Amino acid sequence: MKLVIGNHNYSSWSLRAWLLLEQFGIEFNTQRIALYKEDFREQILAINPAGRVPVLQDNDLIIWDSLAITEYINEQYLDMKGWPADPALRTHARSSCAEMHSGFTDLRHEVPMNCRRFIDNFEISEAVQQDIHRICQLWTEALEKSGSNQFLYGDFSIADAFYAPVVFRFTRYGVELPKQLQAYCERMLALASMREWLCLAEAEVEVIEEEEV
């Protein structure tokens, strides 16, 4: 099985699929295609006609889009353990991931993921602050509903993988969070898989200015 990704430093969508595979100890190879290089489009179109990363290749199957990839991994390799077992928690987790997948456009555009960069006194717009408030609301609900002091819904789940790029965004741009949510970010950053992703990001040499990849 092979996961095709973009830059570790910038590609939030790639992180989601990669982190889920890593956290559950699933064997896979990684192919990185540097974003915004002259041959990027040619390389990715040869794998995925949609022209985007990530892409999962499993034997003859090609799965694209991070949400589709995580659902496929959950069905084929995790015995459905990628979502909470409790129906109410599972519903909330799926809904929060869908909201992340399709929403928070102001946060994406104004606060792009950049694992190597720390910004002091970043000026947060009102629109971004609304996105931050909503994410904090979702995280608080998840932690309270699950009674967890570890991950959003108890054990590590697809939801944690989906919000991992937000953890990098919040910590790199100095977003102030309630104590409970700051502790959640710290637990996520302490994961060996998150530390490995960060090391890979720091080793990259490409620098791009695109807002969201």
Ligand SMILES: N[C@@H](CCC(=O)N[C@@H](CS)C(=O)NCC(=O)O)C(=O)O
Second form
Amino acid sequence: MKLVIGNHNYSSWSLRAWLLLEQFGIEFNTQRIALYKEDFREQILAINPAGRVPVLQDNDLIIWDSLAITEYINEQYLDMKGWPADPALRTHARSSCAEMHSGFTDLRHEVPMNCRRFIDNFEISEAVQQDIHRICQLWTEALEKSGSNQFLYGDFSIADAFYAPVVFRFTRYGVELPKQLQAYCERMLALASMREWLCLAEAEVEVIEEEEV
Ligand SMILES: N[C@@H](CCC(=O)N[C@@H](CS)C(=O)NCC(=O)O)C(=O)O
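Next block, the form predicted in complex with the ligand, ref. the form predicted alone:
Whole complex next, starting from this chain.
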């Protein structure tokens, strides 16, 4: 199985799929295509007509889009353990991922993931503040409903993979969080897989000025 990703430092969508595979100890190879380089489009279009990363290649199957990839991994490799077993928590987790997948556009555009860069006194716009507020509400609800002091819904799930880029964003842009949520971010950052991703990001040399990834 091969996962095609963008730059570790910038590609938030790639991180989601990669982290799920890593956390569940699934064997896979990675192909990295640097974003916004002259040959990015040509290379990615040869694999994925949608022209985006991440893409998963499993034998003769091509799965594109982070949500479809995580659902595929869950069905084919995780015996459905990618989502919480409890139906109410599972519904909540799925809704949280859908909300991340289709929303939080102000956060995504104004606060791009850049794992290497720490910004002091970042000025948070009103629109981004609203996104942050909603994510805090959602995380708090997840932790409280599941009674978890570990991941959002107890054991590591697709939801944690989906919000991992937000963990990098919040901690790099100095977003102040309630204690319980700060602790969640610290637990995520302490994972060997997250540390490995960060090392890979730190080893990269490309710099994208106007990140909208
Ligand atoms: N909804 C897609 C978004 C994928 C996406 O936008 N990927 C970015 C990199 S993080 C990309 O490939 N950008 C290249 C481009 O737009 O040319 C997913 O979940 O996989």
